[in-house]
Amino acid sequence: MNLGTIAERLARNRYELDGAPHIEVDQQAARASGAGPLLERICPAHVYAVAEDGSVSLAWAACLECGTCLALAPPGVLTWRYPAGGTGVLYRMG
């Protein structure tokens, strides 16, 4: 049974957006702690990107809600919550 590549499998997921970001970055804390490169490296969905000035942009709509960033980010860098009920990532199998 061929399940396809990881990218192909992730492309089967569906996203229902609730219109409000469920992740916020404290830019000052991110710059002070140097957390941007860490966030960029650990996110499996490539939600985070670091600019040359150390600011962190995010494409929160693509978040897989795995919580890795929340577990590893220095304290105070992220404000993170699950999307409203019925929204967010909807995983599909097969």
The other form holds:
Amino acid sequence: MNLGTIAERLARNRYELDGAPHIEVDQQAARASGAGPLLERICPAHVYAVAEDGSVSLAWAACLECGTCLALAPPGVLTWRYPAGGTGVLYRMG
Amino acid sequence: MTANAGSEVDFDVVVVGAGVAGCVSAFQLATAGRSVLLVERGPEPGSKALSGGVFYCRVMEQVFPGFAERAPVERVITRNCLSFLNPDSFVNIDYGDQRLSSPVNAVSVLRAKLEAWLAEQCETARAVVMPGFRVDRLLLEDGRVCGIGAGEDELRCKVVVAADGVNSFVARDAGLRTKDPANQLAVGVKSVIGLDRGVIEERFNLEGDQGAAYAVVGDCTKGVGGGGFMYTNLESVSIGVVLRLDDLAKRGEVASDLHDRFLGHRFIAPFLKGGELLEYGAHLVAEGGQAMVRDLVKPGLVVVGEAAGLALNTGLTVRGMDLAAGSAIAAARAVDAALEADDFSPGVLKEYESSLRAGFVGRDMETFRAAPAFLEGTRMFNDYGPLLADVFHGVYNLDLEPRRHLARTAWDAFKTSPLKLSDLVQDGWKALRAL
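Moving on from the form predicted on its own, please list the structure of the form predicted in complex with its partner chain.
Let's see the whole complex now, leading with the same chain.
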């Protein structure tokens, strides 16, 4: 069966998106630690992407809230809290 | 005891997180006549929950008699399959048993439905359920937890039950947990694939509402520590991989690619053929076993379920929800006793830790304390599957050479495998002791 791209898959999920960004990247710390490519690989939702200039862009709205990035990011790179109450990914199955 | 404790509280107990652990704690305490607030950050209970395993649900009978009949469960698991998967072969240990259906031993569940029902039970028991509420901080008074805060809102209580999952910010903020090492955590990446009921029953060899659960090792994670899982719901299949974080980081693999590779594996894809993706999700899993369980109590606070690091992978079974329920029952009992005595010091709440240790949760965590280290070994993931397949190939592949006895066939297969006799003896011994 065809699963589709990650973006297509996430489009089938339900999200409530009236919250503010719940993840922040300290670009300087990310560059210094080389965390960008790691975050890009390990996030199942492809929230992180390393841009050409080495900065890390952040599609926070796609977040599945698993916490993998928080667990693996070197200290100081990420500020990560759950999205505001009632917002973020809403699993219909789980 | 501070002077105003007990006099100006909004609730006796605030439970944070309406998952299995939170709902069971809230239900038990409300049933005991305590005033309980159950807060949940999702807009509906269950909207943030995701599980990658079946629910060994006998413990729920203690809380909700007739659970498996009354609750919205999917299928009763009567077939358990341990699958050694290789690129071009597989060997399954396929165990089916009617005894697993009566009394019901395990069920597959979809958490969005299960938690909606659990929260309803809490409301029926007069707990107040407040979804859409994310706890930002704990309120402290003289070193004792005395409530929760979210933005401008503050709610005071005598005890907080932290049931906020594997990333528990409550336990972290309270100083009960620090950052877990990456080898004790894994990420589960999961898809729910919609299929017709009849198709599922035919493909998985099932009757009616009975279900199958697969634990898969070998060629499903491209060598990354972890494995695959697959289980049947009524009209869908939940399937995915669990990837140990240290190994995932080290080996340079892309998490979503490993998930896709597993679903597309030549021996897995036929199960899913013609299906439709209903949901794609991810969840962190505590894989460290006993080593992850730390202090679970501080004045005015107890930690339950995944927030307490309670999860157990024994290789054959992956457990979390039953441990969540077991810890919630023990915690509710201790909290109730503390409320009765009007004493919320660790001395009284510690009763939770000791009864947890004495019950099935603590004892199973202890019994399988060596399992994580054993399962971390790479031979388990890479070498045993091909060896087993070679043995069976020797048995079934009648190539017109004279046949030999099974023992000789097995020995020949073993000699060509990278495994040494000492590995086999050691691993066998360790497996018997650890698993």
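Owing to the predicted nature of the structure, the values given are computational and were not obtained by experimental measurement. Under this definition, the rigid core comprises the largest set of C-alpha atoms superposing within 1.5 Å between the forms. Numbering follows the first chain given and starts at 1.
Displaced residue check between these two forms: Ala71, CA, 2 Å or over, core reference: Ala71: C-alpha displaced by less than 2 Å between these two forms.
Shift in Å of the C-alpha at Arg9 between these two forms after core superposition: Here the C-alpha difference is 6.6 Å.
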